[in-house]
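Single chain ahead, by itself, as C-alpha cells, in the form predicted alone.
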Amino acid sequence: MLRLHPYEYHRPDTVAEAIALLSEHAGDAMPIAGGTDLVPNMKHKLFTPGHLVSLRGIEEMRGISENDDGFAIGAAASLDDVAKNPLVLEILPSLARACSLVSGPQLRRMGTIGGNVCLDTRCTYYNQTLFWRKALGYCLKKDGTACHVVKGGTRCVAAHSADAATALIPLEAELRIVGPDGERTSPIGGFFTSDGVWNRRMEPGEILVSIRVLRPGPRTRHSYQKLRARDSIDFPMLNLAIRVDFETDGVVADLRAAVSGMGSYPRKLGKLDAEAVGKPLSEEVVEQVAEQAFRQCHPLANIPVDLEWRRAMVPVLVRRALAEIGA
C-alpha cells in the first residue's frame, strides 16, 4: 500500500490568505484543489510538501460567469461543472468536450480546470513508485541526472498530458495569476515552456485564479479530439484542438490548431492557415492541412505507446476535427 507522508493541511477562505500561507511556508508548501493528480504523486514520493494549502474553499475561484465579451471560469471550477455548463456547451463546445474526456466521472467531479491547466508533466520513467525509480537510477525530472527517453539528453521531455489547456490555446484564453508580488495575466499560448521538470511560466508561490475566454464570432467553429488506449480514464496519447473562422460565403478566414501529448508543452501548429485561408473547407484542403500537421509532429517515447503510431494518428485526428467543423 502506498501511504502519504505527514503534512499540515490549510484551508484559507481567500486568495490573499492562500498566497500568505504559501509564502510563509515557501519551499515546503503546495496548493491543492481537487488533488486528483497531486495526491497520487505524493504517494509516489514525487512531491513531499509539509504543508498543503487548499483552494477549494475560495469562493472567488469558483463558478462560471458571462460578461459582455466572453466568459470568466474560476480555476477551482470542477471539470464536470465546466463540461456540463449550458453556456460552455453552447458557445465553447470544444472546451466542454475536452473537460468531459478527462479521466472518469468521479475524478472529473473532484478535479478542477485550473489543476488541469497546471497539470504536472508525465513520463514512463517518472510516474512510478519510489522503489521502481530507485531501482532504475532515477531521472532528470526527479532525483537523477539522466534522461531515459532521450539518451544523453540534458533536458527533461516528460509529456504534457492535459486536455483543457490544449483546447484553450486556439480559443486564445487568458490566465489570471496571483502571487506575493501581485496580480498578472498571461496568454495561455505563452504560458508553457519546453522544460518537462517545470513546464509553465509560474512561480511555486503563485496561484492560477481564473481563466478568461473571449466569445468566439458567429462564424467560428472549433473541435477537440483525443487519442487514448481506452475510451475512459486514460491520459491522452495525443490530443488536438482546432479553431476555424469562416467568411460569410463559407471560405476559411483563419485556422488555428494546437496539439499535445507528445512533448513537454502543448504546441501551436504553424502554417496550417496557409493551406486553408481563402479557400472553402474542401476534401483537398483538409488533406493538405492534415499533411502539414503530420510534418510538424514528432512524438517522443515518453509514454508506453508506439510513437510512430501516435504520429500516424495526427492526420487522422485533423480529418476528424475538420469533418466535425465542416458538418
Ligand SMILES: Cc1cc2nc3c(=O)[nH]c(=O)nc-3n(C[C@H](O)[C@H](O)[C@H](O)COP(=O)(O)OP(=O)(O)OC[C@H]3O[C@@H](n4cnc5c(N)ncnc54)[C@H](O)[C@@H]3O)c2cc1C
Given for the second form:
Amino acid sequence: MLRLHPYEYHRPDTVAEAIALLSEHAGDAMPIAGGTDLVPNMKHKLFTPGHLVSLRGIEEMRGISENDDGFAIGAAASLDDVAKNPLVLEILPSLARACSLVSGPQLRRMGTIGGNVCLDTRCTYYNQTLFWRKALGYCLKKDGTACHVVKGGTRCVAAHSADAATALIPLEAELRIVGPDGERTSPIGGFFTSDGVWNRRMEPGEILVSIRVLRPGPRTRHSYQKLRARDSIDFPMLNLAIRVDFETDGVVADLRAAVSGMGSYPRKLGKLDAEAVGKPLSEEVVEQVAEQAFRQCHPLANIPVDLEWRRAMVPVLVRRALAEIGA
Ligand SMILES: Cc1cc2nc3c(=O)[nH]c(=O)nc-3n(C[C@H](O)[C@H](O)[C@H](O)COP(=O)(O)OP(=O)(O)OC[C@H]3O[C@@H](n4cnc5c(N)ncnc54)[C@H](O)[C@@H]3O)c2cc1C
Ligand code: SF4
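Starting from the form predicted alone, produce the coordinates for the form predicted together with this ligand.
Okay, now the whole complex, with that chain kicking things off.
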C-alpha cells in the first residue's frame, strides 16, 4: 500500500489567507485544489510538503462569470463545472470538450481547471513509486542526476499532459496570478517554459486565481482533439487545439494552433496560418496545414507509446479538427 507522509492541512477562506500560509511555510508548503494529481504524486514521494494549503474553500476562486468582453473562470472551478457550463458549451466549445475529456467522471468532479493549468509534467521514469525510482537510480527531475529519456541530457523533457491548458492557448486566455508581491496577469501563451522539472513561470508561493477568456468573434471556430489509449481515464498521448477566424465569405482570416503531450510545454505551431489565410478551408488547404503541423512535431520517448505513431497522428488530428471547424 502506498501511504501518505504526515502533513498539516490548512483551509483558508480567502486568497490573502492562502498566500500568507504559503509564505509562512515557504519551502515546505504547496497549494492543493482537487488533489487528483498532487495526492498520487505525494504517495509516490515526488512531493512531500509538510503543509497543504487548500484552495477549495475560497469563494472568489470558484464559479464562471460572464462580463462585457468575455468570461472569468475561477481556477478552483471543477473540470466538470466548466465542461457542462451552458455558456462555455455554447461559446467556448473546444474548452468544454477538453475539460470533458480529462480522465473520468469522478476525477473531473474533483479536479479543477487551475490544477490542470498547473499540472506537473509526466514521464515513464518519474511517475513511479519511490521503490521503482530508487532501483533505477532516480532521474534529474527528482533526486537524481541523469535523464533516461535523452541519454546524456542535462534538461528534463517530461511531458506536459494537460487537456484544458492546451485548449486555452488558441483562445489566448489570460491568467490572474496572486502572490506575496501582489497580483499580476500572464498570457497563457507565455506561461510555460521548456524545463520539465518546473514548467510554469510561477513561483511556488503564488496562486492562479482565475482565467480570463475573451469572447470570440461571430466567425471564429475552435476544435480540440485528443489522442489517448482508451476513451476514458487516460492522459493525452498527443493533443491539439485549433482556432480559425473566417472572413464573411468563408475565407480564412487567421488560424492558430497549439499541440502538447510531446515535450514539456504546450507549444504553438507556427506557419500554419501561412498555408490557409486568404483561402477557403478546401481539402487541399487542410492537407497543407496538416503537413506543416507534421513537420513541426517531434514526440519524445517520455511516455511508453510509439513515437512514430504519435507523430503520424498529428496530421490526423489536424484533419479531424478542421473537418469539425469547416462542417
Ligand atoms: C488516473 C488519472 C487520469 C488523469 N487523466 C488526465 C487527463 O486525461 N487529462 C488531464 O489533463 N489530466 C488528467 N489527470 C490529472 C488531473 O486529474 C487533472 O489534470 C486535474 O485538472 C488536476 O486538477 P486538481 O485540482 O486535482 O489539481 P491538484 O492535484 O490539486 O494540483 C495539481 C498541481 O497544481 C498545483 N495547483 C493546483 N491549483 C493551483 C492553483 N490554483 N494555483 C497554483 N497552483 C495550483 C498544485 O500545487 C499541484 O502542484 C489525471 C489524473 C489521474 C489520477
Ligand atoms: S524526462 Fe528525463 S529527467 Fe525528466 S522525468 Fe523523464 S527521465 Fe526524468
